[in-house]
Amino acid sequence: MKEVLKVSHLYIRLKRALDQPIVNNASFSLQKGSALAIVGESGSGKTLTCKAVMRLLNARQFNISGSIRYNGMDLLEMSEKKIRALCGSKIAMVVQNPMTAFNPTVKIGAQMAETLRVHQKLRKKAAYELGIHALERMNLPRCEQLMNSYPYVLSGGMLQRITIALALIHEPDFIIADEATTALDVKNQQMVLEEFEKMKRRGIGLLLVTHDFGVAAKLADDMLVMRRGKIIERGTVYDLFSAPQQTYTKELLDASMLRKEKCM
């Protein structure tokens, strides 16, 4: 399988405390058409790692070292112009709160069309029509009406599916999903998980950040466990569920099972 992302010896430090890395020597890779889950409690370094991949960390606050290679190119060494061209087209991200992905005062259609015009150099009408087609592929209802709606009138589940449609519209090589199902109800969560499964079948890599072992079990092929900025365990989903080696991993699994039982 083709490797689309390779992170090697990644360190992330606050510039005011360079002696204490908040992500400590993280290394992993992602293959085309596969899903890698990064699990761990809040503050373990999962989201920071993904933001480093997307070059979203403020260079005035963070010091980042190591290498992050996409198709052999080191993202940390790329110019801002090249990164902007890649992110949103070949590399996409779906965040936990979809409202933060949209300007609440601008209609969905205008925002989708603007993104398409930037990355694909389309005329306004062509970009708008492609946006409608993208929503239709997600099996969303009344797509023309959705394009003419403001984000604040739509539900979180609806907005998350629109975010995924926007992420897929450029046929990226991989997508980072950062707690993308956490804020959704059970029905919308299932719909989003089904869309992620379709991505994998289309050959898109998925880097899944979650604290929900149930989501990891449904989607991921391999899994990393992070604690206090370090990867403390890794393996296939089957191996980590059936025979976790670290006490911390066992505790996370037990907590996830207990939470599931309480919800039943």
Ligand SMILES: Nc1ncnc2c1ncn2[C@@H]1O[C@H](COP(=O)(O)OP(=O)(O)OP(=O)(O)O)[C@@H](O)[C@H]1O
Second form
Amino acid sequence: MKEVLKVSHLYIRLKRALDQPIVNNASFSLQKGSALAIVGESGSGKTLTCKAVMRLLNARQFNISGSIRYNGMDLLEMSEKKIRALCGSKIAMVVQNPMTAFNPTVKIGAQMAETLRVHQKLRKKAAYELGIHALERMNLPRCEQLMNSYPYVLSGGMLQRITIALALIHEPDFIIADEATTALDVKNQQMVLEEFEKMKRRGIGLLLVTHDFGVAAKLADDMLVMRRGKIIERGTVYDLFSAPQQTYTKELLDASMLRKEKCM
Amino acid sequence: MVVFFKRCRALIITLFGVTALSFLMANISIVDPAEAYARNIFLHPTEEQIVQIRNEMGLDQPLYEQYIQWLGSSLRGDLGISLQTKNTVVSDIGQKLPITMQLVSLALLWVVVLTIPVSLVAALRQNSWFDHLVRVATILGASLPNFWLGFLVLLFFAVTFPIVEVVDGNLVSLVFPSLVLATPLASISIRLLRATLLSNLNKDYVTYAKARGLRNGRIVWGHVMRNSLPPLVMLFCQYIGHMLAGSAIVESIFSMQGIGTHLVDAIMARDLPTVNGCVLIIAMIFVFGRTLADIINKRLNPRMINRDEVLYD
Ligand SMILES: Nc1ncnc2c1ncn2[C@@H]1O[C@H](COP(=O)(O)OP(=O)(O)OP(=O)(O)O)[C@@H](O)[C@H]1O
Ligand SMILES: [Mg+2]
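The form predicted in complex with the ligand is what I need now, so please give it after the form predicted on its own.
Now the full complex is given, and it begins with the chain already shown.
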């Protein structure tokens, strides 16, 4: 199996509080075509870990050490130019809240075309056509009209499909999805999960952050449990569900089960 | 179309209101304009002379009639004759306005040239020494009175270090007055734009734009800047009229013959036709600024136009 991402000894600290790392010695790796779920309570550092991979954290605010390797390159050492070229092409993201992900004052088509054109030499028209094809592959209706719409006239489900279409356009090696289903209704959650299944079959690695153990059970192969910035337990999904070692993991599982039952 | 008519109606109401108010204010003042004017011509005017002048100027008629008469002729482009200069008010304004317009345009240019880069750097380097410096400078700039700053500049560059002709007729001579005039607006604009830029830079769409692979320059110029402009455009356009009215101080400090000093002189001399004419022109420019701001902001922010677009799912 090919490793697409290897995070080693990742520490994230706030520059104004260097003595308390928010992410504390996190190490994990992601294989091609597999899914790794990160679970943990709110504020445990899941989002920061994901953002560190794409270098989305403000360098004036955060101090990051350790290494994040992709294809033999350290993403933390890379120039800003190079990391931006990788993001959106080989490393893609599916957002938590699709309603606020796009700039509300620019049409969807323009935002898709600009994304395509920073990664490949394309004329505007060719970029629009590629964009329309990508939307059609996601089974979106009236794609030309969609390209001409402003984000605020579209529903969350549609916008999430658009971010997925954008994530897949350049055949990424792995995708980061930080609570990508949280803001959606049940029907659209289902749709997103199906798309993630397809991605795995295409050999794309998935780094999933979720509160929903159901999602983790369905999609993930391996799982990490984070608490207060530390990875306190790891293993295959099967192992963790059937025999959690840490009481914290058990509590999380129980809480999740309880929520499920209440919903039923 | 409906919006257009509503806007026009608002414009007309504003102009009516402002001119009627200026009429009223001039007439409730304790000084009798006819008497004041008569004292200007004859050293010791007799009662008859004052009455005669009052009749000639139409000041014996009731106020509303004077206003209607003035309105009627001003709609025909006739703002009357200046009591001071004996020229038509229109030709006087036509002579003075360009000088002030030059001054104000140059001041507005300074504001744009200063505001955009300074607030951008301050926002991108939040809490850096530059940001702190800008904070102090803009607080000073927004609170220093114009006349004080003007005298300071005059003292420094015309008296202590006379490197350039500060008081002259050419464009170079406009540099200092326009900078003084620009200072308060530039200070407020920088603070406003810095704040809106910061709030936009922290939005989700910026993070996602980076995740899509866009570089900082593109994100700032293609997305963040244009989204941060509407409040600034509103402030800026409203300030055009403000500056025009406030140009009197700067003009008198730098001995310029613009509309500001013209208006103040007219008020001092009770030259009512000139006062009313100037007020009308300044009010028109005020209203024009607001309209301009609305038009630009509708272009910048599509949500202000098509709210009722179909939401399809
Ligand atoms: N910009 C920031 N400045 C200061 N502290 C921050 C910042 N961003 C995150 N933190 C802190 O870092 C910690 C981890 O945040 P993170 O967003 O990674 O949590 P999370 O695991 O994603 O939580 P959630 O499940 O609520 O999304 C939190 O305690 C948070 O308060
Ligand atoms: Mg989070």
